[in-house]
Partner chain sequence: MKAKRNLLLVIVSFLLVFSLAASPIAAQDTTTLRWSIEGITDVVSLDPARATDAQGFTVIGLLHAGLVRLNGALEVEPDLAESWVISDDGLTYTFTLREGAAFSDGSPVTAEDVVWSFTHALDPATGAWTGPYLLSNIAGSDELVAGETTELSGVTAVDERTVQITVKQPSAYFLSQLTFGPSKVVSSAAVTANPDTWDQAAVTSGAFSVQTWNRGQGLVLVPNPNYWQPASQISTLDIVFNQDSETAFQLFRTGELDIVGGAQNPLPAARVPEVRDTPDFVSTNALNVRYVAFNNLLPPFDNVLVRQALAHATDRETLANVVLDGTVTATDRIIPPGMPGSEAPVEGLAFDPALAQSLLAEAGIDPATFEVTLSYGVEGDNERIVTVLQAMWQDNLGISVTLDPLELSTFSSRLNDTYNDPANGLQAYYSVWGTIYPDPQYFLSQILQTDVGNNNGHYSNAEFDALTQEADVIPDDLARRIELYNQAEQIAVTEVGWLTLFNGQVNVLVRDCVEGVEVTGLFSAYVVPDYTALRGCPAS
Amino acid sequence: MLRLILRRFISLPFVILSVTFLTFIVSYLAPGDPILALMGNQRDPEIYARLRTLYGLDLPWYQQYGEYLGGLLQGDLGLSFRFAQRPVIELIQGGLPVSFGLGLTALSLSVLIGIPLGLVAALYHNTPAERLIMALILALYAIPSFVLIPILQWINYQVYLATGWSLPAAGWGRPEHWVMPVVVLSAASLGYIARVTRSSVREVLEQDFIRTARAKGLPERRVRWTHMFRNAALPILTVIGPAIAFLVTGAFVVESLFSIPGIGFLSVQAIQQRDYPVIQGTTVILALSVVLMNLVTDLLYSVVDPRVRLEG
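Taking the sequence provided, give its structure as one chain in the form predicted on its own.
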C-alpha cells in the first residue's frame, strides 16, 4: 500500500505540470488582449505598457511560463487582472470552502441514495420496483444541469403558489440555499452510481459462489451482505472518480446559475473577463482536488480488496 501511495505522489508533479502547461498555452493563444479588456475605454499607451510589464506579458511565452512555475512552487499563483491586482490565492481561499462543502455534500448524497437505489433495483429484478428505479436513474443521468435547474425552479414556484413557501432561487449563506444546488449537482453522479451498483450486484448474484452459499442453507441476509455486497463493492468504488468529475464540471454551471461564490463561479467570471491568472489558478486547484480524491479511492480499493494492497 505504501508503494501505491508513493507512486501516486510521484506522479502528482507531472499531472500538475501538464495541467499548468495546457492551461497556460490555451490562455496565451486565446484571441484578445487582457490588458485592453482591463483598461476598457481608456487607451493610454503608457499605462498599457506599464500594465503589460507589471503582469509580465511583455516577456516571451516560455519565460512567462517559467516565472509562473517558479511562483507556483512558492505558493504564489500570481495577481488577478480584474480584482484590483489581488493575489489569486486569496480569491481561491475565499471560494474553496464553499465549493468543497457543496461538492462533499453532493457526493455524500449521491452515495447514500445511489447505492441503496442500485441495490433495490438489483435485488428486485424484473419487477415494477426495478423498472421505476431504472427510469429514475436514466432521467437523473441524462438530464443536464442547465435543464434540471429550470425544472426545479418551476416546481419551486408551483409550491410557492400553493403554499406561500419556497426555497431561495439564488444566493448563499442560509441552510435553505443548499437544497436546490445540492440536488442539481448530485443528480448525474447519483444516477451513475445507482446504475453501476445495479449492474455490479446483478453480476455477482449470478456467480456460482452465491448459488453455493444458498445451497448450503446460509441465511439470505448473510449471503447478501457477506458474500454479495463485499464482492460487488470494488466496481462500485470505481465510479467515485467519474462521480467527482461530474461534480467538478457541474460546479461551473450550478455555482454560476445559483450565484454561489465558489471556485466554479470564480472560474466562469475569470473566463468571461479574460483573467488568465485566476483561470490558471482555479484549474490547478481543481486538478489537484481530483487527483487527491482519486488517491483516496485507490486507498479504499486496498481496504476492500487485499489483492490491490498486495499488488501495490
The other form holds:
Amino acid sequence: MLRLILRRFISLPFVILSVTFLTFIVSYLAPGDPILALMGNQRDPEIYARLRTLYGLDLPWYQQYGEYLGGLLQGDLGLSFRFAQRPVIELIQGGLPVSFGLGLTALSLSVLIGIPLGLVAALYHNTPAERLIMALILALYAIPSFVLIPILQWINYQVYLATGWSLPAAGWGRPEHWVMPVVVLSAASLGYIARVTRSSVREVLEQDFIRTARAKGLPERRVRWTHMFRNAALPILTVIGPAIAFLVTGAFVVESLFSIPGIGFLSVQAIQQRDYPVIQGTTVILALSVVLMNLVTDLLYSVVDPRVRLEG
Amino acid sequence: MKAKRNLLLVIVSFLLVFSLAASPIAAQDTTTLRWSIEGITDVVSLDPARATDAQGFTVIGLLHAGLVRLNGALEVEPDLAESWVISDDGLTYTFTLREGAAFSDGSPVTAEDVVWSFTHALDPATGAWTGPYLLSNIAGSDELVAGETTELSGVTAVDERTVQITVKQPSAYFLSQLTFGPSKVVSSAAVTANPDTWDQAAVTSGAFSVQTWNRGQGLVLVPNPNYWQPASQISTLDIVFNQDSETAFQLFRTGELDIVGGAQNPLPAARVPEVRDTPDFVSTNALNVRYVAFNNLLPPFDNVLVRQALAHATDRETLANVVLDGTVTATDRIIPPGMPGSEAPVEGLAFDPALAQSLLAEAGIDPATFEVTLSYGVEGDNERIVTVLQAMWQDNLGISVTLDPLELSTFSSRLNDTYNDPANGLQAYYSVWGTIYPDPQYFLSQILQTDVGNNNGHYSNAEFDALTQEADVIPDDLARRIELYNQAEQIAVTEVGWLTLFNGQVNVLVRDCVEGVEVTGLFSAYVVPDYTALRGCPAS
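The form predicted on its own done, now the form predicted in complex with the partner chain:
Starting with the chain above, the whole complex follows.
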C-alpha cells in the first residue's frame, strides 16, 4: 500500500505538468485577450500595447509558460490580471475552504442518504416502495442543477409569500445559506450512488453464497450485513470517485447561481475574463483534489476487500 | 367568558407595553441599505486608478470623492473642490478645496493628496488603463505614462488648499472627465503607511468607508463622518455581489435586498412584466446605443450606398416595439436622448425597402450574390436582435445574411483585429456603446473620428473630423459646440458611420423605503445627489 501511495505522489508532478501545459495551451490558442477584457468596450491601441508588455503577454508562448512553471516551482501561482494584480494564491485560499466544505457536506449527505435508499430499493424488490424510490432517484439523477435551482427558488418564494419566512435565495456566511446549495449539489450524486447501490446489492443477492448462507440457517440479519453488504460495498466505493467529479463540476453552476465565493465561482469569471493565471491556478488545485480523492478511494478499496492487494 | 376577557386584557396590555417599548427603536434615525451589484464575483479593486469594471466604479463612487462630481441631471457640481476658475485660454484650471475637507481618519484632504492621486492614476507602475485613457489631456501625462518621468507636470499644489491643473488643449468635457474613476482623491498618507492594503479603502475621501471586505461576497460600508455631506441617516450599507441577475432578483423578492440592477446588468427582461407595476420598479433611458458597424475599408461596405441600403432596409420600430416588447426605444441617430446635444434634431434614414433596393442597384450590386456576415457577442438579447436583422435584410433586400455568434472575449478580440488589420477583420458587427462621461464628444469624436481607437470599422469623413475637432476644444460655449456636433452627427447618420438601432433602458428595483438615490442612464447608473438625505429601510 505504501508503494501505491509513493507511486501516486511521484506521478503528481507529471499530472500537474500536463494539466498546466494543457490549460496554458488551450488558453493561449483560444481567441480572446485579458487586456481587451479589462478594457471592455473602450479601445486605445497605444494603451493596449503598453499593458500587454507590462503583463508579459507579448512574450512568445514558451517563455510565458516557462516563467509560469518557474514561479510554480517556488509555490508562486502568479498574479491575477483582472483583480488588479492580486496574488492568485490569495484568491484561491479564499475560495478553497468554501468549495471543500460545501463539496464534502454534499458528498456525505449523498452517501448517508443514497446508500440506505439504494439498499431499501434492492431489498424491497418489486414493491411500490422500490418503484417510488427508483422514480425519485432517477429524477434526482436526471435533473440538471440549473433546472433544479429555479424550481427550489420558486418553492422558496411560495413559502415566503405564505409565511413571510424563507431560506436565503443566495449568499454566504450564515448557516442557512448552506441548505439550498447542499441540496442541489448532492442531488445528482445522491441519485447516482443510490442507483449503483441498488444494482450492486441486487447482483450480490442473486449469488450462490447468499443462498448457501440462508440454507445454513444464518439469521437474515447476518446474511444481509456480513455476507451481502460487505460484498456489495465494493462497487459502491468505486463510484465515489466519479461522484466527486460530479461535485466539482456541479460547483461551477451552483456557486455561480447562489453567489457563493468558492473556487467554481472564481473559475467561471476567470474564464470569461481570460484571467490566465487564475484559470491555471484553479485548474491545478481542482486536478490535485481529484487525484487525491481517487487515491483515498483506492485505499478504502483495499480496506474493504482483503483480496485486493494494491500494487499501484 | 370572564376568563376569556381577562386573557384578552392581558394580551392587549402586553401588546401595548410591547409597542411602547419597541417604538424608541423604530424612531431611531439610522437605517441600513442592502445594495446588490450584479455580474461580478468581486470588485476588481477599490483603488480608483486600478478599477476597470462598471460595478467597481459604482462602489468607488460611494467611497472616494473627486474634485467634482455629477448630479442627478448629469451636470458637473462641486465635490471636494468648493469652487474653480478656468483661465481665459481654457488651459488652466485652479481648484480651491473645501475648507475642512478631511479623510475618514480625520486627516485633512490637501492639494498634495490630489497631485499624488493623479500621478498614481497615470503612473505606468499602477498598470491601469482608465487613467491614461481619460486623463490624457493633462499636460505632462504622456511623459509620465511613457515612464520618462515620475512626476506629472500638469498638476501642481499651489498651496494647502489650491490645486492647479494644466491641460494640453481647451476642452469642454475635461471637468466631466474628472467626475469618473481615476480622478478620485485618495490619501497619500494612508497609501504610504500601508502600501499593500490601502486599497481596501479603510481611509476614504467620500461618503463611506469600508468596514469589512468579504472577498467574493460583498462589502460592509459605514458612513465617513468627515465627508462634507455626511450620510448621517445610514448606519451600514451592505454591498452584495451577485454574478447572476436572476439570483439578485430572488434575493430582492424574499426581502433580502433593497437595490437590485445596474446599467450593465439590468433586471432580467423576463422579470420586468411581473414587477413593472410595483412601486419598487424604476426605469429610465440608458445613455447607450445599440448599433451595427461596417468595415468601411472592405468592399462592398466602403460604398456609402450599400451602407445606406442596409439602413433603409431596417425596421427599427418593429424591432424595438414588437420584438423587444417596447422595453427599449428605437433610434435613428447616434447621440442618445438625455445627453447634451440630443435636443438638436437629426434626420435619420427611414425604413423604406423600395429605396433600399434601388440604392443597392445603384451601387451595382446583385442581391442574389451579395453575402453579409454579421458578427456579435453572445450575451443577453443579442441573439434575438441579430436574428431579426438577418430576416429584415434578407426579406427587404433579397441578400443573404450569415450570423456569426462569438463568445464575448473572442468578440472583443476580433474587434481589435478589425481595427489593426481591416483586411482580415469582421465585415459587420452588432454592439453597444455606453456613457462614461455625458458629453457629445464621447459619442461622436471618440468613436467615429478617423482612426481613433474605438473606430473599429474605420469610418472616415474629413468634414466630420473637422467639425468634431473644432467642437472638442471650445471650452465654454455649449450652444456653439452642440451646433457643430449636430452637423457632424448628421453627416455620420446620413453616411451610416454607424447603423444605430435603439437606446436601452435601465430597469432596476429600488425598495420604496429607500430615499435619496437617483437612477441615471450612466455607465454606473446610480447618483446620490445629497448624501445627508440618503435613507435605507428600517431593520426588519
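Note that this is a predicted model, so its numbers are computed, not measured. Positions refer to the first chain, counted from 1. Definition used throughout: the rigid core is the maximal C-alpha set that superposes within 1.5 Å between two forms.
*Asks:* Superposing on the rigid core, is the CA of Leu286 displaced by 2 Å or more between the two forms?
*Replies:* No, its C-alpha moves less than 2 Å.
*Asks:* Is it true that Leu257 shifts between the two forms by 2 Å or more at the Cα, once the core is aligned?
*Replies:* False for Leu257: its C-alpha shift is below 2 Å.
*Asks:* If I align on the rigid core, how far apart are the two C-alpha positions of Ala49 between the two forms? Answer in Å.
*Replies:* Here Ala49 registers a C-alpha shift of 4.3 Å.
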